[in-house]
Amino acid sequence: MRRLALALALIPLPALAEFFTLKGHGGPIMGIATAPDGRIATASFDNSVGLWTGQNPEWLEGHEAAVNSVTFNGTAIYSAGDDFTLRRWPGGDVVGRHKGKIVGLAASKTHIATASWDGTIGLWPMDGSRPIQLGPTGSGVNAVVFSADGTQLYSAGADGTLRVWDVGSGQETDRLIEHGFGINELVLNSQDGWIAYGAVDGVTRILDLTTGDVRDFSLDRRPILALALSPDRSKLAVGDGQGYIMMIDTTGWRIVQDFRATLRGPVWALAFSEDGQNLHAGGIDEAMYSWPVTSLGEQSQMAATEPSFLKNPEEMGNGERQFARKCSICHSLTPAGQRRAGPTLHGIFGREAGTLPGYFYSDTLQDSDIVWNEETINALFDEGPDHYIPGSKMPMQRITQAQDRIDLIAFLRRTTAPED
């Protein structure tokens, strides 16, 4: 068995300039990534970073909560998300720590930044010496990244607010945008001398950093998510809350390609492969999409089967509607899982907390002297995970109505008993 894994994780990738997607993870993807040699990451909401060389992936394990963002440097990978770490890869190891959500990473020659939703920026030297804090800003950071020469960070955050920073120092040196509204997303263009940003309320610019002129690439939807330059520079590609992406030639100046990437949910993450040829993107869906340039929108779109938790409610009953509505995102009710950022609930009755094997619990639930049942369940949901077991990974929720409780207890009753 361990022979044939070794020999399909060998598949190649599809040839690029070919439609292709990486199947395998068990929730949305919040970040890719790409490498020199052809490499893909993927970050995603189950958890987990998937390193593609083939078909099958080698799935880097370790992150407490979902993963949002991930890169390359060197030989080493990076990631961070919602358990405020940020990791390398191999191995692991906790880089750093924020006392909020990382939902955004930039490298350099020398340093790794991490924008953090506690409203600061960490800077972490390569070399493992003592690292910086930029802030706070006073908002929750979303995104980072270097100049060319790595002696200067650009950040953006829910303020609106485009800061510089001197690397050596680590002080802010100017505030080139204050747009009012939430920057989600950054992409630099140093050598062309350009900065382009993505806000909430659906605006995309580009900043002249020389001139200061602005040129606005704005269409009526929101919010921007997600920006991606090409290798050669000549594309840039914009991902929105609405499940579009829009290309715009960086040349001319002009949009030359707007489809509907989703059928249903955003695009959370873009990356260019490494020749260009092809546009990687990821969503609501469990599978990275990728496209040829030439040809977007001529293929499949990403999530064209609905996920459980966007099924019509009118089609189910009322228990698992809830079930659908608060767990199933994080949870299968399958006896193998599925990959997610939950553990199984398949024969969750009579259970201990935290002691399904394969699956990284938080230390609160481990030592918990929880056994699932009825009241267990209801309890969890009546108080809210946050209060009924405070420090675990499970996110805050509650359903406030008796009756609800009851028909999703009947409903994973039902669903999740083990077969005689």
Contents of the next structure:
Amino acid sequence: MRRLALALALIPLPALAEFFTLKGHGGPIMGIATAPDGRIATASFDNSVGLWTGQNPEWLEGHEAAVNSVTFNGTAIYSAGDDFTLRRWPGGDVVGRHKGKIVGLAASKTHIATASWDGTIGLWPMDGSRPIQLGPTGSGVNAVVFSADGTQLYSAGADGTLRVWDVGSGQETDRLIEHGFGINELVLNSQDGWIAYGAVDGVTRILDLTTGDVRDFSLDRRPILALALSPDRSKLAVGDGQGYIMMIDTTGWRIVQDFRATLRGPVWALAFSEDGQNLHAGGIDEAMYSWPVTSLGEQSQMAATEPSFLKNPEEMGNGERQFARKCSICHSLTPAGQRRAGPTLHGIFGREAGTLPGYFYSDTLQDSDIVWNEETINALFDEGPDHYIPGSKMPMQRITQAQDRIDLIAFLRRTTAPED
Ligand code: HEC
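Hand over the structure of the form predicted together with ligand HEC; the form predicted alone is what we had up.
Shown next: the complete complex, the earlier chain at its head.
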């Protein structure tokens, strides 16, 4: 097994300008970052970050919920997510903490900035000195970007406001836009003096920072969820909730491509390769897709096959349907256990909680003395994990109908039994 893994790691990433996918995550891909040396980092709903130098990634594990955003900074990697934490890798130390989800990250030479749904922005100095909090802004912050010299920060939020902050003083210095709908994404092009924003109502606009002029590239698809600027600044890629990617030529200001990137779900993440030859994308599919920019739309689409949890529900028994709808996105049932946010449930009956080797549990679950059986699993979803094991990583979720719990447990009994 180990030899196989080594061999896979040695297979380099394909030469760019070729189509490829990166497979291994067990959940949707929410964020992508690229480093000058060609490394790619992927942030996933499966609680992990994949660090790719070949087809076999290094898994950065420690987040206790979905990871939304990742960025390289010199030799370090920073990631943040639904567990309210900002972590630095290698190691995964918590270097910042919010009171709500962190959905956006930006890096300057001296600081990491975090955009949080708690309504504030965190400025975390890389030298470990005291962090600065910007805001509260009064509504969730969705995106942050630094000016090229790192002295200013732009932020966008659910209130539709595009704000400018002075990094030194932590004061808000300007409001550039008051859009009627939340702004999800920002891209700043300092050199050419414009900032692009994408909003909940499907608006994609470019604000000229010198003249204040606005160009509009909105199509009828919403919301805008991802923006990426090519390294030579000539192309702006826009991903939306309906699974399309639009490419804007920023030298002639026209839409040069528009294609359906995924057959199911939204485009959550976009990034150009360091040489600008490829566009990487993430969505509901468990693989990252990378298309040569010159032949976008001529290659495979994301999520072209139905996932198992969408298999014709009418043909399933109630227990299987419960599992498919409520558990399968985070748990597999097989011994090898495909990578997911939660541990495989294979062999769960009779297992002490928090003891599957190799899975990264919360301390709470690890320290509990629960043994999983019909009764304890029933109690877990009758009361909900937040009441039954407060502090565990399991999301709040109750199954209120006793019959649904009985059917689910019977299904788990059948499908998780170890073979002997
Ligand atoms: C959004 C992701 C998610 C969903 C959905 C989810 N779980 Fe979990 N589950 C987790 C995580 C994460 C853990 C690990 C918790 C910890 O370490 O505190 C976990 C742990 C467990 C455990 C304990 C495993 C062990 O080894 O101790 C059981 C049992 C379990 N889940 C059953 C279920 C069932 C049954 C469902 C569907 C009704 C479900 N979960 C839905 C994420 C999820």
